[in-house]
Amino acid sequence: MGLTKTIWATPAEYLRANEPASPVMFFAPAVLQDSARRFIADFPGLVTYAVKSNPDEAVVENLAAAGVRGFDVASLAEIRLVRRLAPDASLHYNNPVRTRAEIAQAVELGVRSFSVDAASELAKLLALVPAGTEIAVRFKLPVNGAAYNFGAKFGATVELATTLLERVAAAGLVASLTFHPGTQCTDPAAWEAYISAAAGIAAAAGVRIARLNVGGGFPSHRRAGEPPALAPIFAAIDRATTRAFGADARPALLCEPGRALVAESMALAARVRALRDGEHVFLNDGIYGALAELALIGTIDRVTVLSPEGRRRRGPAVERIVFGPTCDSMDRLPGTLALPADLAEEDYVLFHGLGAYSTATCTRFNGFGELAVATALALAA
């Protein structure tokens, strides 16, 4: 991510001093550590970080400093990254499709927890992992209330999951279950349904599972207004686990948040390149850059507009179509974005809550995409 050594009080201070022509991502380590500590304190189990959401070294280091001891990794590159920065952390290789070479290298690097959702993939693991390894069978259900459905690519049916769990236990390995309710899921009932199904799978297989990974999917604050409440979701998970498995037989819980942990720790400042005939807004960042995910799950409307001098624009809101900088008609934010009527060329649009799936997916398409990163004490304008 290339953090600068200077620590700025706010994004406005940086923008006023530098007037950057390229987009700038502001990172607040204190915000990230506070988010991690709240998760650790409130979730009724082990909190592991989904590295794919933002694999920057500063993010991993600050999460480890805040007490995160587990990391959900999906590639050898992520495994090596965490091993270097947090060597004592527990690694969970939860990409359920891996080559035999990847499995063997992960074992050499000390990985002792894998997920699986197919018989052919389980056969690879059984041939290569050592005794004492945890294998979590990933299953899926129909999804409601999520931004998009992970089950379209990952997860065994309940019937197949039962068979896979039987095979894991028969091989003498540590048998667990895992699921993902879907991205930006706000309904606790989604987790309750999955936990109930997990208990049914374990009972049908005749296996007492060691752990239940309730996935990620926890929502970040994307829309204006009150942030999503995580405490009711955590409480529902806790109650549902006891209800489904019984107080004496409930498995240990773990979760793998990415977005909900890291999103709030970053804000993106994109500059207005043009206000075409007073109507359409063209920014110096878009869906091929740090705003890539907006095309998939909707625009973040938590924005602040600052003048080049760092003063906040406070005109009445006007719904505007917003385009990115590339010469590509697809480079448009979905829908419209409410921006102040006094918006002007060379202003900065500060998008809040953009720490997840931004720096990780930014491209250099069409010669754009250069992204500076600055450290800030706070992200309020």
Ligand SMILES: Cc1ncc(COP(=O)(O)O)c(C=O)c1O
Second form
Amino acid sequence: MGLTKTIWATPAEYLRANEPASPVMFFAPAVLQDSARRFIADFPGLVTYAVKSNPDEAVVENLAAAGVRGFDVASLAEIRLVRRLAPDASLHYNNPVRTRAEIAQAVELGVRSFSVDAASELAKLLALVPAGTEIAVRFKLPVNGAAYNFGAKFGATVELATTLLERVAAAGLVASLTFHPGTQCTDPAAWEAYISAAAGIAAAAGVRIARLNVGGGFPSHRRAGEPPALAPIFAAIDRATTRAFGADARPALLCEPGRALVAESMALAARVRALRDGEHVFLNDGIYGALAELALIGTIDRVTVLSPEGRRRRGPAVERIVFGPTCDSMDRLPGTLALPADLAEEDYVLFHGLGAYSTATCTRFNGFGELAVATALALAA
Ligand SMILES: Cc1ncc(COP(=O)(O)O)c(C=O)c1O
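Could you please show the structure of the form predicted together with this ligand, as a counterpart to the form predicted on its own just displayed?
Okay, now the whole complex, with that chain kicking things off.
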């Protein structure tokens, strides 16, 4: 991804001047810094950033500038990226499966916090990490409220988590617990259930945990209407922690949001390649590009449509089937998308709230997927 040097006032200004044939991701650093500052002010603990959701250098730099001091990393490449851009930040290597070589390298690069959800993976860590290292046992519960089930891949059962926590404490390392309620989770009750279970695991293991990492999973604004509120989730987390552990024995809280920090800071302009026989819309981006996640967790309908001259289309909404550019039948956005009746070939459809899991997972399938990034002061069309 190349970052243009010019800062544009709005996406419309850029689109008018450049008439790009390929998709363009607009990035508003001010929006990102504002999200981060609000999260840091309102969350009752340490806010770290899940790099996987958007590892763009400008994103990491702006989050560090806004006061984010910790990063959840999943690979050596992410560790090196953060070390280079935010050398003093703490790194939490929370991909629960790592090779021995990766663990050794991470230790060398100063990582002192790891998560674990299996006895075999804990054995690798115990052999390689120095004294003073934090090991957070990741557990899972069968709770709903998120866009998809994260427990299918990671997380120990409550029973296994209890055993793992005992072993971490017995090894003299810093024992913590962690969970992820699933991404785009809108229900505070999911966090409450996890926090209550965490206290149960700690009690059963006879371990006073140093920290409780309540994951990512915080929702971003994907559907038209009011954005999901984070304040009730933060309040529920705070209350549940005191209730479950007691006011005097509360572990320090930590969170690692990706989506909720970065989503709102980017908007994608995809161009209408064809309005086939006035019916189906073919865009120059789709599920193999920056819109990949829509196929996994549902569509984003916060769209604005602009003519090639940058004028807002305001016709009555018509539900349309929308396809991406590749020659692949799967390349279709889920359901239908309400687009203005006066939509025309070569218009731009601006998808808002697209900063998470978009630039990072865009492929070059079928020769498409070239994605420019432009910096804008504001993202409203
Ligand atoms: C361990 C871990 N932490 C945090 C996140 C970020 O989740 P979200 O973007 O839903 O906040 C993920 C996402 O996959 C994850 O695997």
